[in-house]
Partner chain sequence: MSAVIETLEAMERPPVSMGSRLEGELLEVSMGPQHPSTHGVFRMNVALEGEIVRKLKPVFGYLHRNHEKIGESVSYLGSMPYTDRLDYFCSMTNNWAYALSVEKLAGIEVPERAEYLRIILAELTRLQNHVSLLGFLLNDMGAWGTPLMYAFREREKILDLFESLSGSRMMCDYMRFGGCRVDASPEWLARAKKIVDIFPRFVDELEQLIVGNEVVIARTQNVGKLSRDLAISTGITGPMLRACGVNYDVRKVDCYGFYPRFKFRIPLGEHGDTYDRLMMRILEMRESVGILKQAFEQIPTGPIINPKVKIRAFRPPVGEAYGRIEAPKGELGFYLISDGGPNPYRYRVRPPSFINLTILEDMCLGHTVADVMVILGSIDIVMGEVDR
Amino acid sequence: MIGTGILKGMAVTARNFVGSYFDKERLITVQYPEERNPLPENYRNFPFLVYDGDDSQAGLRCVACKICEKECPPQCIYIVKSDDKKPDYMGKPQFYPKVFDIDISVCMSCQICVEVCPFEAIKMDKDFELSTRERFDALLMRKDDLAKSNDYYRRISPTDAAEVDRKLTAAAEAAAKKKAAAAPAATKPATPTPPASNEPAPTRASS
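Could you give me the structure of that single chain in the form predicted on its own?
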(Lines of atoms letter the chains of each structure in order from A and count residues from 1; the text may use other names and numbers.)
(Lines give C-alpha, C1' and ligand atoms only; values in the text may rest on other atoms or scores of the structure.)
Protein backbone atom coordinates (compact mmCIF):
# COMPACT_ATOMS: atom_id res chain seq x y z
CA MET A 1 0.00 0.00 0.00
CA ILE A 2 1.39 3.42 -0.91
CA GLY A 3 2.26 5.55 2.09
CA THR A 4 2.59 2.66 4.56
CA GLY A 5 6.17 3.65 5.46
CA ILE A 6 5.14 7.23 6.14
CA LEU A 7 2.34 6.06 8.43
CA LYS A 8 4.72 3.78 10.35
CA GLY A 9 7.19 6.62 10.77
CA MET A 10 4.52 8.98 11.99
CA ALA A 11 3.34 6.33 14.46
CA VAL A 12 6.87 6.06 15.91
CA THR A 13 7.10 9.86 16.14
CA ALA A 14 3.72 10.09 17.87
CA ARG A 15 4.61 7.31 20.31
CA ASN A 16 7.86 9.02 21.27
CA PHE A 17 6.18 12.40 21.53
CA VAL A 18 3.43 11.17 23.84
CA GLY A 19 5.78 8.89 25.78
CA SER A 20 8.18 11.76 26.50
CA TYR A 21 5.59 13.18 28.88
CA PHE A 22 5.53 10.01 30.97
CA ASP A 23 8.85 8.17 30.39
CA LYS A 24 12.05 10.06 31.26
CA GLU A 25 14.15 7.66 29.18
CA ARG A 26 12.49 9.03 26.04
CA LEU A 27 13.57 12.59 26.74
CA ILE A 28 16.05 13.78 24.14
CA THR A 29 16.81 17.21 25.56
CA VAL A 30 18.66 17.51 28.87
CA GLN A 31 18.07 20.72 30.80
CA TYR A 32 21.76 21.57 31.09
CA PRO A 33 23.33 22.76 33.38
CA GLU A 34 20.64 21.89 35.92
CA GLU A 35 20.58 18.34 34.56
CA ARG A 36 23.58 16.42 33.26
CA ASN A 37 23.93 13.07 31.59
CA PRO A 38 26.37 10.80 33.45
CA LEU A 39 29.67 10.41 31.61
CA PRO A 40 30.91 6.90 30.82
CA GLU A 41 33.96 5.76 32.76
CA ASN A 42 36.13 5.54 29.65
CA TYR A 43 35.37 9.15 28.67
CA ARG A 44 38.51 11.28 28.50
CA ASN A 45 39.14 14.96 27.98
CA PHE A 46 42.47 16.45 29.13
CA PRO A 47 45.29 15.12 31.36
CA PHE A 48 45.80 15.84 35.04
CA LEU A 49 48.49 14.93 37.58
CA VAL A 50 47.71 12.51 40.40
CA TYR A 51 48.98 13.10 43.93
CA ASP A 52 48.70 10.93 47.05
CA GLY A 53 47.89 12.26 50.49
CA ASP A 54 46.79 15.77 51.35
CA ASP A 55 49.68 17.82 49.96
CA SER A 56 49.28 18.41 46.22
CA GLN A 57 52.98 19.19 45.80
CA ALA A 58 54.67 16.76 48.17
CA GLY A 59 52.43 13.88 47.10
CA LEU A 60 52.85 14.20 43.33
CA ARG A 61 53.70 10.88 41.71
CA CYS A 62 55.49 12.61 38.84
CA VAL A 63 59.32 12.39 38.99
CA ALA A 64 59.91 14.62 35.94
CA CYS A 65 61.24 11.80 33.77
CA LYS A 66 59.95 13.74 30.72
CA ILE A 67 58.76 10.64 28.87
CA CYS A 68 55.31 12.16 28.35
CA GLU A 69 56.88 15.36 27.06
CA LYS A 70 58.92 13.43 24.49
CA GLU A 71 56.05 11.20 23.37
CA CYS A 72 53.36 13.91 23.12
CA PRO A 73 52.38 14.22 19.41
CA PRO A 74 51.33 17.91 19.49
CA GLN A 75 54.17 18.78 21.94
CA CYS A 76 51.83 20.51 24.38
CA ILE A 77 53.61 19.32 27.56
CA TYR A 78 56.48 21.34 29.04
CA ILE A 79 58.49 20.04 32.02
CA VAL A 80 61.45 21.40 33.97
CA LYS A 81 63.09 18.90 36.33
CA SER A 82 64.05 20.01 39.83
CA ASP A 83 67.69 20.35 40.91
CA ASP A 84 67.11 18.64 44.25
CA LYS A 85 65.21 15.58 45.41
CA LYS A 86 62.42 15.09 47.92
CA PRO A 87 60.73 11.99 49.36
CA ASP A 88 57.89 10.67 47.24
CA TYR A 89 54.70 9.04 48.55
CA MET A 90 56.75 5.90 49.38
CA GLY A 91 59.48 7.87 51.16
CA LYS A 92 62.05 7.37 48.40
CA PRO A 93 64.02 10.49 47.35
CA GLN A 94 62.98 11.45 43.85
CA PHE A 95 63.25 14.37 41.47
CA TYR A 96 60.04 16.30 40.97
CA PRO A 97 58.74 18.69 38.29
CA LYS A 98 59.70 22.25 39.10
CA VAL A 99 57.53 23.26 36.14
CA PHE A 100 54.80 21.13 34.55
CA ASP A 101 52.59 22.87 31.99
CA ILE A 102 50.03 21.53 29.53
CA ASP A 103 48.58 23.74 26.82
CA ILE A 104 45.09 22.30 26.51
CA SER A 105 44.37 24.52 23.52
CA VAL A 106 46.81 22.24 21.65
CA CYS A 107 46.18 18.94 23.44
CA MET A 108 44.28 16.43 21.29
CA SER A 109 43.32 14.07 24.17
CA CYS A 110 45.15 11.12 22.61
CA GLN A 111 46.07 9.64 26.06
CA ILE A 112 49.57 8.67 24.92
CA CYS A 113 51.03 10.51 27.92
CA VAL A 114 48.99 8.27 30.22
CA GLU A 115 50.07 5.07 28.52
CA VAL A 116 53.81 5.85 28.54
CA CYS A 117 54.00 7.10 32.15
CA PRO A 118 55.80 4.43 34.24
CA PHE A 119 54.72 5.96 37.56
CA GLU A 120 50.92 6.18 37.06
CA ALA A 121 51.32 9.92 37.58
CA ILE A 122 49.22 11.32 34.75
CA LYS A 123 45.62 10.39 33.93
CA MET A 124 42.79 11.67 31.76
CA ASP A 125 40.20 13.95 33.31
CA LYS A 126 36.46 14.21 32.59
CA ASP A 127 36.13 17.94 33.17
CA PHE A 128 34.91 19.48 29.91
CA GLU A 129 33.66 22.85 31.17
CA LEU A 130 36.85 24.73 30.43
CA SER A 131 35.67 27.53 28.18
CA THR A 132 37.27 30.91 28.89
CA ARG A 133 37.29 34.42 27.47
CA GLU A 134 41.03 34.23 26.77
CA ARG A 135 42.43 32.06 24.03
CA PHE A 136 45.98 31.39 25.22
CA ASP A 137 47.05 32.08 28.82
CA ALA A 138 43.78 30.87 30.33
CA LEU A 139 44.16 27.52 28.52
CA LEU A 140 47.72 26.96 29.73
CA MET A 141 47.35 24.66 32.74
CA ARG A 142 50.10 24.97 35.35
CA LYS A 143 51.21 22.32 37.83
CA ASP A 144 48.91 23.68 40.54
CA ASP A 145 45.95 23.52 38.16
CA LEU A 146 46.77 20.00 36.99
CA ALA A 147 47.31 18.42 40.43
CA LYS A 148 44.30 16.42 41.63
CA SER A 149 44.08 13.86 44.41
CA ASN A 150 43.93 10.11 44.04
CA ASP A 151 40.51 10.26 45.72
CA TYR A 152 39.29 12.40 42.82
CA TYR A 153 40.70 9.83 40.39
CA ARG A 154 38.83 7.07 42.25
CA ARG A 155 35.57 8.99 41.88
CA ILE A 156 35.79 9.60 38.15
CA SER A 157 37.39 6.24 37.17
CA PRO A 158 36.76 3.70 39.95
CA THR A 159 37.70 0.62 37.92
CA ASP A 160 40.99 1.96 36.55
CA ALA A 161 41.89 3.60 39.87
CA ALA A 162 41.39 0.33 41.75
CA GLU A 163 43.69 -1.47 39.31
CA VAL A 164 46.35 1.24 39.64
CA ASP A 165 46.13 1.15 43.45
CA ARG A 166 46.53 -2.62 43.37
CA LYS A 167 49.65 -2.37 41.21
CA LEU A 168 51.22 0.35 43.34
CA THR A 169 50.45 -1.52 46.56
CA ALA A 170 51.99 -4.71 45.18
CA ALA A 171 55.09 -2.80 44.09
CA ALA A 172 55.41 -1.15 47.52
CA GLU A 173 55.06 -4.51 49.30
CA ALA A 174 57.66 -6.11 47.03
CA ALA A 175 60.08 -3.24 47.70
CA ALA A 176 59.49 -3.53 51.46
CA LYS A 177 60.15 -7.30 51.39
CA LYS A 178 63.33 -6.79 49.39
CA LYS A 179 64.53 -4.15 51.82
CA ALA A 180 63.68 -6.34 54.82
CA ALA A 181 65.54 -9.29 53.29
CA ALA A 182 68.61 -7.18 52.58
CA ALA A 183 68.74 -5.68 56.09
CA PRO A 184 69.77 -8.87 58.02
CA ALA A 185 72.46 -9.63 55.48
CA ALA A 186 73.94 -6.16 55.93
CA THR A 187 73.88 -6.29 59.76
CA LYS A 188 75.06 -9.91 60.17
CA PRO A 189 78.64 -9.94 61.57
CA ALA A 190 81.27 -11.72 59.55
CA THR A 191 82.44 -15.11 60.88
CA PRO A 192 85.93 -14.65 62.34
CA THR A 193 88.67 -16.86 60.84
CA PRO A 194 90.87 -18.74 63.34
CA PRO A 195 94.43 -17.43 63.59
CA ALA A 196 97.12 -19.46 61.91
CA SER A 197 99.09 -21.69 64.30
CA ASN A 198 102.91 -21.79 64.21
CA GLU A 199 102.98 -25.35 65.55
CA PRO A 200 103.73 -28.05 63.00
CA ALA A 201 100.89 -30.34 62.07
CA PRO A 202 101.02 -33.73 63.81
CA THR A 203 102.44 -36.54 61.70
CA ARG A 204 100.91 -40.00 61.60
CA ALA A 205 103.15 -42.69 63.09
CA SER A 206 104.08 -45.48 60.71
CA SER A 207 103.62 -49.02 61.87
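Bear in mind that the values here come from a model prediction, so they are computed numbers and not experimental data. Residue numbers count along the first chain shown, from 1. For the two forms, the rigid core is made up of the largest set of C-alpha atoms that agree within 1.5 Å on superposition. First, how it differs from the form predicted together with its partner chain.
So that was the form predicted on its own. Now I'd like the form predicted together with its partner chain, please.
If you are looking for partners or other molecules, they are not here, because only the chain is given.
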Protein backbone atom coordinates (compact mmCIF):
# COMPACT_ATOMS: atom_id res chain seq x y z
CA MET A 1 0.00 0.00 0.00
CA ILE A 2 1.32 3.40 -0.89
CA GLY A 3 2.03 5.55 2.12
CA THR A 4 2.92 2.89 4.67
CA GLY A 5 6.59 3.75 4.46
CA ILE A 6 5.83 7.38 5.19
CA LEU A 7 3.58 6.46 8.11
CA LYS A 8 6.30 4.19 9.47
CA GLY A 9 8.76 7.07 9.22
CA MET A 10 6.34 9.38 10.99
CA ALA A 11 6.02 6.83 13.79
CA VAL A 12 9.78 7.01 14.30
CA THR A 13 9.62 10.79 14.45
CA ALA A 14 6.73 10.68 16.89
CA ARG A 15 8.55 8.18 19.09
CA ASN A 16 11.56 10.47 19.20
CA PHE A 17 9.46 13.51 19.91
CA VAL A 18 7.47 11.97 22.75
CA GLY A 19 10.52 10.12 24.00
CA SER A 20 12.45 13.35 24.38
CA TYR A 21 10.19 14.25 27.30
CA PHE A 22 10.94 11.06 29.21
CA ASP A 23 14.22 9.64 27.96
CA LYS A 24 17.48 11.41 28.65
CA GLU A 25 19.06 9.51 25.75
CA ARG A 26 16.74 11.20 23.29
CA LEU A 27 17.12 14.70 24.64
CA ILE A 28 20.77 15.50 24.46
CA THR A 29 20.88 19.23 23.82
CA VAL A 30 21.99 21.60 26.57
CA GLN A 31 21.18 25.31 26.76
CA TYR A 32 24.78 26.27 26.17
CA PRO A 33 25.90 29.44 27.91
CA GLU A 34 23.80 28.72 31.00
CA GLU A 35 24.19 24.96 30.99
CA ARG A 36 27.49 23.32 30.20
CA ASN A 37 28.59 19.76 29.73
CA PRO A 38 31.72 19.01 31.74
CA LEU A 39 34.84 18.85 29.60
CA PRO A 40 36.65 15.52 29.48
CA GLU A 41 39.97 15.49 31.25
CA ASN A 42 41.95 14.87 28.08
CA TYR A 43 40.36 17.85 26.33
CA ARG A 44 42.93 20.11 24.76
CA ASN A 45 42.90 23.56 23.29
CA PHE A 46 45.85 25.92 22.80
CA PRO A 47 49.02 25.62 24.84
CA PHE A 48 50.10 27.67 27.85
CA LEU A 49 53.35 28.03 29.77
CA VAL A 50 53.53 26.62 33.27
CA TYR A 51 55.21 28.56 36.08
CA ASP A 52 56.00 27.48 39.62
CA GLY A 53 55.65 29.72 42.64
CA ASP A 54 54.06 33.15 42.65
CA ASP A 55 56.03 35.12 40.09
CA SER A 56 54.59 34.38 36.67
CA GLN A 57 57.78 35.45 34.87
CA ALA A 58 60.58 34.27 37.14
CA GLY A 59 58.93 30.93 37.80
CA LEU A 60 58.56 29.88 34.16
CA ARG A 61 59.83 26.40 33.52
CA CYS A 62 60.70 27.26 29.93
CA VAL A 63 64.43 27.50 29.27
CA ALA A 64 64.08 28.74 25.67
CA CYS A 65 65.55 25.59 24.14
CA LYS A 66 63.41 26.28 21.04
CA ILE A 67 62.53 22.63 20.46
CA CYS A 68 58.82 23.41 20.32
CA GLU A 69 59.47 26.26 17.92
CA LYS A 70 61.29 23.88 15.62
CA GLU A 71 58.80 21.02 15.87
CA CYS A 72 55.57 23.02 15.67
CA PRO A 73 53.95 21.94 12.37
CA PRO A 74 52.29 25.28 11.49
CA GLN A 75 55.22 27.27 12.93
CA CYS A 76 53.11 29.41 15.26
CA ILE A 77 55.65 29.73 18.10
CA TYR A 78 58.24 32.49 18.18
CA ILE A 79 60.95 32.48 20.83
CA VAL A 80 63.87 34.80 21.54
CA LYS A 81 66.40 33.36 23.91
CA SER A 82 67.79 35.51 26.72
CA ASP A 83 71.43 36.60 26.84
CA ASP A 84 71.81 36.07 30.58
CA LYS A 85 70.89 33.22 32.87
CA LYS A 86 68.43 33.30 35.73
CA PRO A 87 67.86 30.71 38.45
CA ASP A 88 64.95 28.49 37.51
CA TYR A 89 62.46 26.76 39.79
CA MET A 90 65.13 24.29 40.89
CA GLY A 91 67.60 27.06 41.64
CA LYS A 92 69.78 26.18 38.68
CA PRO A 93 70.88 29.06 36.44
CA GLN A 94 69.12 28.67 33.10
CA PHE A 95 68.33 30.68 30.04
CA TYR A 96 64.82 32.02 29.84
CA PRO A 97 62.65 33.19 26.94
CA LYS A 98 62.94 36.92 26.36
CA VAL A 99 60.04 36.67 23.93
CA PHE A 100 57.60 33.78 23.74
CA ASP A 101 54.71 34.36 21.35
CA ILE A 102 52.08 31.93 20.13
CA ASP A 103 49.82 33.02 17.32
CA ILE A 104 46.61 31.27 18.29
CA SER A 105 45.02 32.06 14.96
CA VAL A 106 47.62 29.73 13.45
CA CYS A 107 47.90 27.15 16.22
CA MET A 108 45.96 23.96 15.54
CA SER A 109 46.12 22.50 19.07
CA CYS A 110 47.94 19.37 17.96
CA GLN A 111 49.93 19.25 21.23
CA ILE A 112 53.17 18.26 19.52
CA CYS A 113 54.88 21.08 21.47
CA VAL A 114 53.73 19.41 24.69
CA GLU A 115 55.03 16.03 23.60
CA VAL A 116 58.47 17.27 22.58
CA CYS A 117 59.06 19.60 25.54
CA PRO A 118 61.72 18.00 27.77
CA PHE A 119 61.07 20.39 30.68
CA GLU A 120 57.30 19.98 31.16
CA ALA A 121 57.11 23.70 30.53
CA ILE A 122 54.29 23.88 27.98
CA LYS A 123 50.92 22.22 28.50
CA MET A 124 47.53 22.20 26.83
CA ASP A 125 44.85 24.52 28.14
CA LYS A 126 41.11 23.85 28.27
CA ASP A 127 39.90 27.38 27.59
CA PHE A 128 37.84 27.46 24.40
CA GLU A 129 35.97 30.75 24.65
CA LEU A 130 38.66 32.85 23.05
CA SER A 131 36.77 35.09 20.69
CA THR A 132 37.96 38.66 20.55
CA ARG A 133 36.85 41.83 18.83
CA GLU A 134 40.31 42.45 17.46
CA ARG A 135 41.99 40.37 14.78
CA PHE A 136 45.65 41.03 15.25
CA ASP A 137 47.22 41.74 18.63
CA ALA A 138 44.51 40.01 20.63
CA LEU A 139 45.15 36.72 18.86
CA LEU A 140 48.91 36.89 19.34
CA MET A 141 49.49 35.57 22.84
CA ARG A 142 52.54 37.06 24.53
CA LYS A 143 54.60 35.55 27.28
CA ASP A 144 52.51 37.26 30.01
CA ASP A 145 49.23 35.98 28.53
CA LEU A 146 50.56 32.47 28.17
CA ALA A 147 51.99 32.09 31.68
CA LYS A 148 49.65 30.17 33.95
CA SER A 149 50.43 28.73 37.34
CA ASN A 150 51.04 25.09 38.14
CA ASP A 151 48.00 25.25 40.45
CA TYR A 152 45.89 26.09 37.42
CA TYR A 153 47.35 23.11 35.58
CA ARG A 154 46.61 20.88 38.57
CA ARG A 155 43.04 22.12 38.54
CA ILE A 156 42.34 21.56 34.83
CA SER A 157 44.03 18.18 34.39
CA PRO A 158 44.63 16.60 37.81
CA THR A 159 45.87 13.21 36.61
CA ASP A 160 48.49 14.53 34.22
CA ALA A 161 49.59 17.23 36.67
CA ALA A 162 50.09 14.69 39.45
CA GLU A 163 52.20 12.60 37.10
CA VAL A 164 54.30 15.63 36.12
CA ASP A 165 54.71 16.72 39.76
CA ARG A 166 55.85 13.24 40.71
CA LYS A 167 58.37 13.19 37.86
CA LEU A 168 59.73 16.63 38.73
CA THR A 169 60.12 15.93 42.46
CA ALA A 170 61.87 12.66 41.65
CA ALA A 171 64.15 14.55 39.28
CA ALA A 172 64.85 17.24 41.87
CA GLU A 173 65.64 14.64 44.50
CA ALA A 174 67.92 12.79 42.12
CA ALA A 175 69.66 16.04 41.23
CA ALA A 176 70.08 16.92 44.92
CA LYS A 177 71.49 13.48 45.62
CA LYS A 178 73.90 13.76 42.74
CA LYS A 179 75.00 17.16 43.98
CA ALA A 180 75.54 15.77 47.45
CA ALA A 181 77.53 12.90 45.99
CA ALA A 182 79.45 15.20 43.68
CA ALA A 183 80.37 17.67 46.43
CA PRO A 184 82.82 15.36 48.24
CA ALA A 185 84.01 14.02 44.92
CA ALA A 186 84.83 17.50 43.71
CA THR A 187 87.31 17.94 46.56
CA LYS A 188 89.40 15.11 45.14
CA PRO A 189 91.62 16.64 42.47
CA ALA A 190 92.32 13.31 40.74
CA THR A 191 88.84 12.64 39.29
CA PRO A 192 87.59 15.39 37.02
CA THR A 193 83.84 15.72 37.42
CA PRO A 194 81.76 17.79 35.03
CA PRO A 195 80.43 21.02 36.50
CA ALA A 196 76.84 20.77 37.67
CA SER A 197 75.59 23.45 35.31
CA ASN A 198 76.46 21.40 32.24
CA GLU A 199 74.47 18.45 33.44
CA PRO A 200 71.33 17.94 31.45
CA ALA A 201 68.11 17.98 33.39
CA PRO A 202 67.10 14.42 34.24
CA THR A 203 63.74 14.83 32.54
CA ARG A 204 65.28 15.62 29.18
CA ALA A 205 64.30 13.17 26.46
CA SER A 206 67.18 10.94 25.49
CA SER A 207 67.56 11.85 21.88
